[in-house]
Structure formats: C-alpha cells, structure tokens
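So this first bit is one chain, no partners, the form predicted alone, shown in structure tokens.
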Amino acid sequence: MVLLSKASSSVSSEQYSYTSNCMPTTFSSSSSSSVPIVDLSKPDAKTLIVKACEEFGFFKVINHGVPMEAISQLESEAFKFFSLPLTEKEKAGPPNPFGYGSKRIGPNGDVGWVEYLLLNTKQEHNFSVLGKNPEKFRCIVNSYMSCVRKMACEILELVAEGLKIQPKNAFSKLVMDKQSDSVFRVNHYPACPELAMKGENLIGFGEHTDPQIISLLRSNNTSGLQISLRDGSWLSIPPDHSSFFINVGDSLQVMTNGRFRSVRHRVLANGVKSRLSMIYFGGPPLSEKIAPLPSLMKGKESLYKEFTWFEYKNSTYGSRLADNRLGHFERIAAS
C-alpha cells in the first residue's frame, strides 16, 4: 500500500468532472532499493549516469541547472489552466494527438485518473484556449523546453563519454536537430477522495515504457510515481519537487544493443493531494534509423532490427500501454 499524503488538494474532484467513480486498487512495493542520485556538476557523473542507465533505467539527477523560476511558473500555469470548467479546458481538445485530454490515454482503450496537456515541442499551437492569458503560457512553456532541452543533451553527451562513444554528441544531436520529434506532456492526477476515506489508490497512469530516447520528469510535491525493478516488484520514488527525474526510452535501449534498459514505471493518484508531472521527451527525427550503434557492437550480435523512429512511432499507436512494443523489433535467434 502506498502512503499518502495528509495535504490538501490544490484542485477538487468536482472540478475535474469525472463521469465514473474513482475505482480502487491494492499495490504492494518495494523500498529495498534506492533511486541512484546523480550531481551533474561532479567529474564522476558520467559514471554515476552510466550504471544507473544499465542498473535502473532511472535516475534522479541534482545541480541540473534549470531555474526553480521557470519550473514554479509552469507548474502555476498548468494547475490554472486545469482548475478551469471542463468545458473551457475541452476547447484546447481532443488530442489529435496534442491538445488537452482526460481520462483516455491513447486509442486503444486505456484510461487512468489522468487530464493532461499534449505538446509538440517543433509547433505552434493555439494557446489562445489555454486560460485567461495564452501569451504568458506561451512564453513559459517555451523558456521551460528549452532549458530541459539543454539539460536532455548535457545528459546524453555524459552518456557517450561514459560508454567511450565518439563523437560526444552521438545522441545528443538527435534532441537537438531541427527536426527532432521531441514533444512535452504535463499530467495532472486529481485527488480522489472517496479513496482518501478508504487509504486506498487508484492506477492515475499504467505501466508503461517510453518510446523516445530519454525522458525528464519532474512532479510536485505529490507521491505516486513508481518504477519496476528486474526482479519484478516495484520502488515507489519519493517525492523531490527540485529535482529531475530520468528515464531511458525504448530507443535508447535499441542504440545500447540492450544495455541500457528502458524503464516500467507507473503512477498511482493519490487520495487527498492532486499530482502535476512536467515530461520533456526527447525523440529523434522521423526518419531517423534507430539501431545499436557499431562502436558499442565489438563483434557481438544486434538483439533489434533497424528501423526509423517514424515506424517505431505508428507501431506504438496500435499498442497498449503495458505491451513490449520492442517486441515487433527484436530479433529473434533461429532454434
């Protein structure tokens, strides 16, 4: 059972404007293990970043470099834009695929206690429905993405220079081409408080992993986030509203030939505090080959097929959340 917090929600059930009751569910996790710190301003970070990478898929990464200004202003901004009437946050949707969406993750039947916001990171949207002042929300979003973004390549270069891989911005040029196919979510779980009554939880996000090549997560003050470890059980992250938090994606996976692993990870809503989770998603361009990389192949056998990030990314839309959607790719060794 997962703890939750005793602090008020920020924005009520009714404002949220569910049809259907919150659903209750019983989780056990495990807290045998802890979530590896890495100090971007330390020589050793490139080490730190690698074992973590290949141990965890996660990591939780301090000194990052990305003003708390910009992070409290977007968080701000964001439970504005979702405290409004569903019918006026309704106008920035439905995500097709980007916009304002609730409850329905994805087209092929999965739901959670979710409402997010969808966006391209390479597009103009309409943020004329987005509150009472879009230029601002404008404004912040972009100064938040662009720092993020700094922090995904600083990120990706330690990762070369820890796997000895030249040249340094082997990944890192793929977040930050023109072209990149990058996009930012922010997810906002609802208390539930008829939940809160029972100490229960209910699944906000399932499991899943993510598709593009690196992602930056950074959350409220709230709990609820948990990732799946090798031997099946799962940590749940406490809570570090200054920090970020780094996943490895399923196309990272693919250019480490396996090596790194990308993470399970989930969030359970939590009963009496509403959730905010800012996600940068760093993706490579539509056509790019994604592919073990031949300097870290050293005469061994690639475990996937080569295949562009724009068939990766249709194949995922006909997928359910928990699928190994790596599975289509994979080569599988003749018997």
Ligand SMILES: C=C1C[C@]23C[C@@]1(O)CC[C@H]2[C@@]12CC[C@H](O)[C@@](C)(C(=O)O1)[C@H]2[C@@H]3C(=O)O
Given for the second form:
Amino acid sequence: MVLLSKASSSVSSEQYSYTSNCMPTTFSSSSSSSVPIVDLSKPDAKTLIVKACEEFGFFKVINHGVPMEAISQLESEAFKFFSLPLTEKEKAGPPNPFGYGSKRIGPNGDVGWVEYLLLNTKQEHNFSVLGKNPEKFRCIVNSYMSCVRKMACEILELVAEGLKIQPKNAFSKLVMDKQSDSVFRVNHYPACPELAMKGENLIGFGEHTDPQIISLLRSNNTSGLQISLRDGSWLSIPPDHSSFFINVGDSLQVMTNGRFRSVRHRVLANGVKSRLSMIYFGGPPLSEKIAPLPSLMKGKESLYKEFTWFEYKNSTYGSRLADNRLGHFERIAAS
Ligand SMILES: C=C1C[C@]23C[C@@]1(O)CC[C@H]2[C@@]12CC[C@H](O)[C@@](C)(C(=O)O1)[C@H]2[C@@H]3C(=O)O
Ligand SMILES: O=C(O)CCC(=O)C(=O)O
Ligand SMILES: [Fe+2]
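Given the form predicted alone above, produce the structure of the same protein in the form predicted in complex with the named molecule.
The next block holds the full complex; its first chain is the one shown before.
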C-alpha cells in the first residue's frame, strides 16, 4: 500500500496497523542548492520573489506577519484532533473532497503515510464533528486562514510589482475574491519507528504539483519536504517552524505563460518525529479564465489552451497525484 525503499515490511503503530506493500526505490537527493529566503519586510522582496519563482517555483518567507500565537494555537488543536481515536476522526470523513482522510489521497488510488483534514475556505463544513471542542477549532482555523490569506495577497502583489504588471492586484484579487475557490489542508505524518531502524524511505505525500495559484505551507520542525530541481534531483528542505514555504501552483505558471515554474514536491515520512503541516492553497473563483496576462505575452503566443479554473479542477480530480496535469492544456507550437 505504501512505498518503502528496500525490502517488504509490516508497519504497525497505534492507529496505523496495516501491512505496507514495499517497492524498491532509489531516492536521489541534491544538497548543492539551497532555497531562496525572502524577507517580506525588505525592499528587495519583489525582485527576489520573481527570481525564486522563475528558478525554483519555491521560496521561504521570513518576517511574514502571521502571529506565532495563531500558528501555535492551530498546531495544538490539530495535534489534539489527530490524537483522537480513529473512530472519532472518521466522523469527519471521508474526504469527498472535504473532511478527514487517512492514507488515501484523492479519488484515484494514491496513498501515503499521512492523515489529514481538508477544508474549503468558505466555511461550509460541519465543524461539529471536528474534535472535542469544535467551536474553538473553527475560530482558530478561521483566524489562521485570514492571516495567511493576507500574506498570500501581499506576496501576489509583490509578484505583480516585480513583473511590472498593472494593476498590482491582478493576481491577488483572485484569492481575495469572495468566490475564491481556496482550500486549506492540515497534514499529519506519524513517525514510523520501523523506518528509523531500517534506514528506509517511506512516501508521506507522493510527488505532485499544486493546481492552484499559490500555496503557503507552514510545518513543525520535522523534516520531510523535498522539491524537484530542474535537473530532476530532489532537494530536501530543512524544516523551519517559524517561517513559511511558498509554492508556485499550476495556475500561476499558466498566468505567467510558463515564466514561473509550478514546483514538483513530495514529503517523506520521518522515522522518529511526526510532522504536522498546514497548507493554504490560494485558488481563483471557479468561473475564472486561467490564461497568460497580456502584458507578459509581449507578442508571443500563449503556451496554453484556454480554460476556466472549473475545467482545470475537474480535470485535476480525474488525475493521479504524480500526473502532469497541465500537459492536457498545453498548445502544440506550430513550426
Ligand atoms: C490525487 C489527487 C489529490 C488531489 C486531487 C488529485 O486528484 C490530484 C491533485 C491533488 C491535490 C494536490 C494539492 C492539494 O493537496 C490538493 C487538495 C489539490 O488541490 O490537488 C490535492 C487533491 C486532494 O487531496 O484532494
Ligand atoms: O505536508 C506537506 O508538507 C506538503 C503536502 C503537500 O504538498 C500538499 O498537501 O499538497
Ligand atoms: Fe502540494
């Protein structure tokens, strides 16, 4: 069921007692690059962001303005939720597409060493099944999301300024729109002690790109996140619980006509410590046309066919995690 790098083994822990299907895998990783760090309070932020989005589709943000209190309250509520008995957590599931999920990711057979809560940002959830004090959980999730949405807006305005796009809210207005189809996810990767003993790798969340515009990720201090570099090697991202990590999503790649790179990334589970991550996926309204901004075309053809976010999202949910989802929407260049 879950991928390990060497021989087969049976994995068991309190809530994870199942046998994994182990497949030999080689995990090459790179250590010669490091991730760009952007200080949002500095005047060079917009230039560094554009460069990072072009080169990596990924960067780390410091001085982000999200109060540590909002972060730690959510982390503590999330840990409380994930430590409930499985039967309690399953009351908030299955994720179709929102709710509690365990091991299965998406509707098409992907699996990972992860359990999660997937929420939409329009607060249409039945929070009454979310743990012991659902009202408290709801307040904490809402205040965290509004802080992170503000940061997403700030970053997207810096992107527009860095790319000399007018008006500067060309991207940010999409995630600030009341109809914005944004998603919020909390992932919990339990420690897998068997891995520590065998020195093996276990996929927590398989490789993929995020379909939305931008993703803002914060995790506790447990490693696991890797991004794919242009040469195909994997770069391990050292965890930093006080910073945020930003991913360019497929939609931003399209809106910049391929100038920005939607980064492939994955998570490996940890043998010793559990990882908790919270990700805000900033998406446009469903009816929004996703197309390159005219000012970025400079007489060039669009690399992509026209589509709405609704069409892209539908196609996404028919795909496997590792698929190249944008592939269907690329235009074949006329020679
Ligand atoms: C396998 C899948 C899970 C996913 C929907 C999909 O069919 C392909 C994209 C996956 C992804 C990756 C980024 C986000 O975590 C996510 C919520 C999203 O929008 O696209 C997940 C989807 C999911 O877990 O439902
Ligand atoms: O949990 C993480 O650190 C990243 C997970 C991820 O990439 C996702 O949920 O799309
Ligand atoms: Fe992701």
